[in-house]
Each structure stands twice: as structure tokens, then as C-alpha cells.
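Form predicted on its own, single chain, as C-alpha cells, below.
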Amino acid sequence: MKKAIVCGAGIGGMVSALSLSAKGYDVRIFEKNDYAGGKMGELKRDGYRFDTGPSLITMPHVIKDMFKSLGRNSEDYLQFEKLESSCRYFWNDGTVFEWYSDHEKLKKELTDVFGKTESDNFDRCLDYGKKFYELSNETFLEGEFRLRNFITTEGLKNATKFISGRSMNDVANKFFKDPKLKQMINRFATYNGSSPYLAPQFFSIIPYTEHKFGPWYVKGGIYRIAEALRKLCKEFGVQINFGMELTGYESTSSKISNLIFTDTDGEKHEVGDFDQVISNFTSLPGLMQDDYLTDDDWSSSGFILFLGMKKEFTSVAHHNIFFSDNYEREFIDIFEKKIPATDMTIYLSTTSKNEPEEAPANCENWFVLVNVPYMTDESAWNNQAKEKYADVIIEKLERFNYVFEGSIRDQIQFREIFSPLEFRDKYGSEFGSIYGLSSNSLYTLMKRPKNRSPKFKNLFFAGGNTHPGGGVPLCFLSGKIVADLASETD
């Protein structure tokens, strides 16, 4: 029987392990932390429950298809619920916009807030993103990234769309005049940790796919997906060894021959006797090309507040965005100056809007996320810096007094902080970045790790830091792609 070792029990790692197991492999997973799911985690405190990672699911069919490929029905493990709205947007001048899932309701909202012309332009913008989806769905999203996959008559005819030099912001300017509507479209660049003023126009695919497939939630929390995968691993005989961090390896000229894991007590364990190695992360020196960790164009990181709120806020939805007053300056701070923005855009998710049991009675569980730069030598995310920036974020929220009707600080029962330092130390994320190398240019997009290692014939990469990208559905696709590649390599 062929054997595979998977390093990391993140979503991509578990999906690749399950897919290989279904192909007849004997698979073992080694995970640094004491839980499965990677960045998809869970926090419980004082009667509150939080998802600590992804908070929105698009393209749920990708997840359902994976269960089906294993001979399982996803409904026996997960209950997906479509949300009425993907997000509620707020601006300091009192403007509020609801991005409804239903297209007709969304069109009415667009007309009411931005006018009929901009509403019509919105359809044109989505159609533009649709073209990229149709061009890339099979050749890019669902298979190994190879340039030759795009060298077709149709691909060559549309090549200028991919290499035009236009950014997402250029697309927003192409279709819209209203600065707020531009800001909403530009926001989707942050889904892969990039700047809309730099990221190629290809990523206009993101608002299209979110609207086409809708915003979804999982009953009981997004973390139920990780739990379902762990349950499947048990059913398929895939052993997960927790508290085991990959800290070294031995290799021949073309293959990895031995893996070295260090447990929580500092004891080292050597693991050999395998055919293939799947790595759910790329930050161990030597696994990648020699110059990989010397790059300086990493994706943004995140600064997260978990707030137990002693009050229910009727103006807040399940998903909310509170925009900064100068969006371009915010991204200059993050990606050029590499400093946390003082006027930041704030994402707020409160799942208790849909599931009241996730917070005590008359309370809310707030997951607050702000984009910040990846860590540099000047970064100092010590406790003092964390608390100071948390206060700046809360002060920013309180300026939206038409939403909160008074101080929110007085309603905070507790707060916990997760900074780029934790992204680096807990997940092994390169310099605390969420998605590894950024997608801020075609150059860095091409340098992102491929699923097949260029150094070792039996090493493959799965997860959000590699192809096809970050986000739960793409991590599922990544795991499937890697399992197919590894089994075909034998």
C-alpha cells in the first residue's frame, strides 16, 4: 500500500489526506496544534462562541462535491444556511447599503442608494467578472496551475484581460462614478490579502462569484466544517497526530526521505517510510526555493478582536463593514509604509444574529477584523502595542454613533486579541501574513507556491498559501488538486 504523510491538519491538508485515502493510500497527518482546522478555529468564553478564522462561505457546492467524491452526503455532517445579505456597509456620513443575496432586492437597493445609472453599471461590472470566471474555472481554479493550460484559442484571444495591467481599482473606475460604490467593489481585493490599487483586474471574479453562489453560513459555526473533516478522517482511518510540528527533513537529490517532527515537550521524532509528502504550509526553510523567504511582497495580515458585548445592537447585521474615510491612504499605509492604518476599515461579524445561542441572552459575539501589514523588523506586536491598537479600533467604531447610539466601550464584557504575531507563531504563516505571497501583481502571483514542488519529486503543497488561493472553497480545491497530482506521480 502506498503511504503519504500530511504536514498540517488545515483544511487543505485534511482534504488532501481524505482524497488520497479514498485512492487507497495509507495516510497519516502530523499537526502542530492541538486541534484540526488550521486558521479555521473556534473560541469559547463566558457563554460566547466565536469562529476565529473564516466567517463566510461562498461556493458551497465545492464542499458538497468533495463529500460526494468520498461517497458521503454533506447533509449528514453539515447544514448550510443561505444568508439574506452578504454584508451591510456603513460610511461615516450616515450612508448604509445592504448587499442582498436576492438580485432584484439588490438592484432596488442599488437604485435607492446610488441611482439607476449606477445600478445598471453594477450589472455590467458583474458581467465583467463573469468572463474571468468562465475563462478560469476549469483551467485555473480546478486544476494545477500551468501556463500551457491557458494556451488555447480562447485563452490567447482573452490573454490581454489577464495581462492588461489594469487593477481592481481600474475596474471600479471603469464602471462606476460613485466613490462609495467603488469602495465596495475594491474591498473584495482584501479577500486574498491584497490591495485593490495593485491587485490585477482578474480578481473582479470575486464579487461575481460571491453574488452568483451567494453568502452561506454553517449551522453551529464555520468551525463545524473542520470538525466534519476530522470526523471523516476517523471514518477513513486517517490518523491525526496532534502536538507534532514539522521542524526538519532529510533528502536525497530529488526526494524527501525523512521528516523530523518536534512534540510539545521538545522531543524529536523521525518519520520515514512514505511515498509522498503533502505540506499544508510553506514556511519551513528549505522546502521552497532558496529565495522564497527573502521576498518582500507578502499579503496583509489581520488584527482580530473577540468582543463579548453585553448588549444587542439592532443596526448591526451578521456581516458588516465600516469604511475608512480615505481607502487609498489606508492601503498605502498597509502595503507601502507597512504600518497599521489609524483610519482603518473594520469588518464586524456577529453570528449571534442568526444563532442567538452563541451569546448569552441580550448579548452579542463580535468578531472584529482589521487589515494590517505583515510583520517586519520594525513590527512590535507586544501586549502594549496590541492593547493600544485595539483601543484605536474601538474609537473608530464609536465614531459611527448613528449605528451604536452611544459608547460601545461600556458594553464590552471582555476582549481577546489575535495579532500578526499569533498568525506567525500559531499557524507558521510567513511573517504573519494570512495568505503567504500577495497577489498585488502578476509577478508575485506567478511566484506563489505551486501545488507541485519544483525541488522534490515527492513533495506537494496544499492550502491557502498556494494554488488556487485563500478561502475555504479554494482550500478544498487545493487539497483535491494535490491528491490527484500525488497519486498520478507514482
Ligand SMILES: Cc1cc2nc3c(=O)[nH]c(=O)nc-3n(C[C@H](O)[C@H](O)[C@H](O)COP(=O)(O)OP(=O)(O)OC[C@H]3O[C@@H](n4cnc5c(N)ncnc54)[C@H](O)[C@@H]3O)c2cc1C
The other form holds:
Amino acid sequence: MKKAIVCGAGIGGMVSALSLSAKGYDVRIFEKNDYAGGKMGELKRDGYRFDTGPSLITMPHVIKDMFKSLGRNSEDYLQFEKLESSCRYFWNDGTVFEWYSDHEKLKKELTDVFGKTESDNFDRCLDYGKKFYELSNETFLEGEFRLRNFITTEGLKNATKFISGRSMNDVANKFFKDPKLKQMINRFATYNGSSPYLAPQFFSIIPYTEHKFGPWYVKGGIYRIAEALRKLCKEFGVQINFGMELTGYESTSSKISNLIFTDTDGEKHEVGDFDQVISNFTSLPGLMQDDYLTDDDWSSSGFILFLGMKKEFTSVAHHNIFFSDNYEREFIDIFEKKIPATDMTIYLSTTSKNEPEEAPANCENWFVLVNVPYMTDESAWNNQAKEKYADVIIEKLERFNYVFEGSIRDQIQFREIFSPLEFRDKYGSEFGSIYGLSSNSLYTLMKRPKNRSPKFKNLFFAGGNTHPGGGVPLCFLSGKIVADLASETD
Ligand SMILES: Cc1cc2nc3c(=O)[nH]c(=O)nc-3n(C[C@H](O)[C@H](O)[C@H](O)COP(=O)(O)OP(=O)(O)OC[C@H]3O[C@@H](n4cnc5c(N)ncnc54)[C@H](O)[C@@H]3O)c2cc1C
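Alternative state: the form predicted together with this ligand, after the form predicted on its own:
The next block holds the full complex; its first chain is the one shown before.
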């Protein structure tokens, strides 16, 4: 029986472990934290429950297909719920826009808020994203990254679109006149930690796929997905060893021969009995090519406030965005100056709107997320800096008085902060970035880690830092791609 070691029990790690197990491998996972799920985590405090990472699922069929491939019915583990609206958008001038998942309702909202012409332009913009989806779906998302996937006649014809040099913002400018509508389309670049002013137009695929497949939530919280995978691991005999951090390895010229894990007491454990190694992270020095960690184009990080709110806010939806006044300046701050923006766009998710039991009666569980730069300075997020930035965010929210009608601060029962420092230390992500190398240029996109190690024949990479990209469905796909590659390799 062939043996595989999976390092990291994030989504990509667990999916690759399960897929290899289904192929007859003996698989063991080693995870540094004491829970499975990585960035898909959960926080419970004083009767409030929060998802600490993903809050919205698109393409749930990818997850369901994976369960099916294991001979399981996802409905026995998870209950997906389609949301009526993916997000409620707010601007300082009092404009509110509901992004309905139903196309007709959305078109009516577009016409009501932005006028008929912009509503028609919206359809054209979605069609533009559809072209990229159709070209890339099978070749790009479901298999190993290969340039030759595009060297068909159709691929060559379309290759110019991929290398056009146009950004997402150019797409927004091409189709829309209204700056607010442009801002909404541009926001989708942040789904993979990029700037819309830099990220290639290829990413107009994101609004298209979200609208095509709809916004989904999982009953009981997104974290239930991580729990379901952990349960499957148990059913498939995949052992997860918690509190085991990969801290080193030994190799021959072409293969990893020994893995060194350090447990929570600092004791070292050597594991050498394996055929293949899958890593669910790329941050361990030496694992990637030598110059990998010297790169300076990482995706954005996040600054999260978990707020227990003593009140219900009737104007707030499950998913909300409070836009900054100058979107371009915000991204210049994040990606060029590499400083947290003072006029920031704020994402607020409160699952208790859908599931009241996730907060005490008449209260709300607020997950507040702001995009911030990856870490360039160790001291940037000391306690004082964290508290100060949390205050700036709350002040900014309070300026949306037409939504909150009074002080937010007075309604906070508790607040917990999660900064880029925690992203780096808890998840082992490079410089606190959420998605590893950015997708801000074709050049960096090409440099993003592939699923097969360029250094070692028996090493593979799964997860959001690798191909096909970040986000829960893509991490599922990467796990599957990696299991296929590993099992085809001697
Ligand atoms: C705040 C936030 C919001 C998000 N929102 C969404 C969303 O709404 N929708 C969506 O689809 N996606 C979202 N994402 C992205 C999504 O969560 C990630 O892309 C996905 O969960 C990453 O999975 P992964 O397989 O890359 O593993 P990770 O979650 O990165 O897990 C890697 C695992 O490896 C472990 N590890 C690291 N180093 C070591 C080591 N040396 N030894 C042993 N173990 C180690 C870590 O502890 C971790 O468990 C969000 C992410 C964040 C952080």
C-alpha cells in the first residue's frame, strides 16, 4: 500500500488526503494547530458564534461533487442554503444597493438605482466574464496548470484577452459610467486578495461565477464544511495528528526523504515512511524555489474585528459592504504604499440575521473585515496599533449614521481582533497574506506555486496559495488535482 503524508489540515490538505485515501493510499495528516480547517475556523464567545474565515460559498457543486467522488452524499453532512442576496452595499451619500441572486430582481434593482442603460451594460459585463469562464473552466480550473492548455486554435484566439494588459478596473470602465457600479464590480478583485487597478481582466470571471452559481451559506456556519471533512477523514481512516508543526525536512537531490515535525512541547519527531508528501502551505523556508520568500508582491492580508453586539440593527443584512469614498486611493495605500487605509471599505457579515441562535436574543454577531497590506514590518501590528486601527474602523462605520442610527461603540459587548500578525502565526501564511503571492499581474500569476514541486519529485502543493487559486471551491479543486498528480507519479 502506498503511503502519503499531508502537512496541514486546511481545506486543500484534507481534500487531497481524502482523495488519495479513496485511491487506496495510506494517508496521515500532520497539522500544527489543534483543529482542522486552517483559515476556515470558528470562534465561540459569550453565546456568540463566528466563522473566522470564509463567510460566503460560491460553486457549491464543486464541494458536492467531491463528496460524490468519495461515494458520499453531501446532504448527509452539510445543508447548503442559497441566499436571496449576496450583499447589501452602502455608500456615504445614502445610496443602498441590494445584489439579489435572482437575475430579474437584480436587474430591477440595477434599473431603480442606476438606470436602464447601466442595467443593460451589466448584462454585457457579465457576458464578458462568461467568456473567461468558458475558456478556463476545464482546462484551467480542473487540471494541472499548463500553458499548452491555451495553445489550441480557440486558446490562441483568446490568449490575447489573457495578456491584453487590461485590468479589472478597465473592464468596469469599459462597461459602466456610474462610479458606484464600477466600485461594486471592482470589489470582486479582493476575493483573491488583489487590487482591481492591477489585477488582469481575466478576474471578471469572479462576478460572473458568483452570479451564475449564486451565494450560498451552510446551515450552522461555514465551519461545518471543515468539520464535515474532518468527519470524512475519520471514516476513511485518515489520521490527523494535531499540534505537529513541520519545521524541517531532509532530502536527496530529487526527493524529500524525511520530514521533521515539532510538537507543542518542542519535541522533534521524524517521519520518513512515505511515498508522497502533500503540503497545504508554501511558507516553510526551502520548500519552494530559493528566491520564493524574497518576493515582494503578496496578496492582501485582513484585519478582522469580532464584535458581540448587544442590539439588532434592522438596516443591516447578512452580508454588507460599506464603501470607502476613494476606492483607488484605498488600493494605492494597500498595495503600493503598503499601509492600512484610513478611508477603508468595510465588510460586515452577521450570520445571526439568518440563524438567530448564533447570538444571544436581540443581539448580533458581527464579523468585520477590512483589507490591509501583507506584513512588511514586524512591529506594524503591535497591540497599540491593533486597538487604534479597530477604533478607526468603528469610527468610520459610525459615519454611516443613516444605517446605524446612533453609536455603535455603545452597543459592543466585546471585541476581539485578528490582525495580519495572527494570520501569519496561526495559519503559517507568508507575511500574513491570505492567498500567498498576489494575482496583481500576469507575471506574478505565472509565478504562483504550481501543484507539483519544481524541486522534489515526491512533493505536491494543495490549497489557496497554489493553482487554481484561493477560495473554498478552488481549494477543493486543488486537493483533487494534487491527489491525481501524486497518484500518477512513482
Ligand atoms: C478572513 C477570510 C475570509 C475569507 N472569505 C472567503 C469567502 O467568503 N469565500 C471563500 O470561498 N473563501 C474565503 N476565504 C479564503 C478561504 O478561506 C481559503 O482560500 C481556504 O480556506 C484556504 O484553504 P487552504 O487549503 O489553502 O488551507 P489553509 O486554510 O491555509 O490551511 C493551511 C493549514 O496548514 C497548517 N500549517 C501551516 N504551516 C504548517 C506547518 N509548518 N506545519 C503543519 N501545519 C501547518 C495551518 O495551520 C492550516 O491548518 C477567506 C479567507 C480568510 C482568511
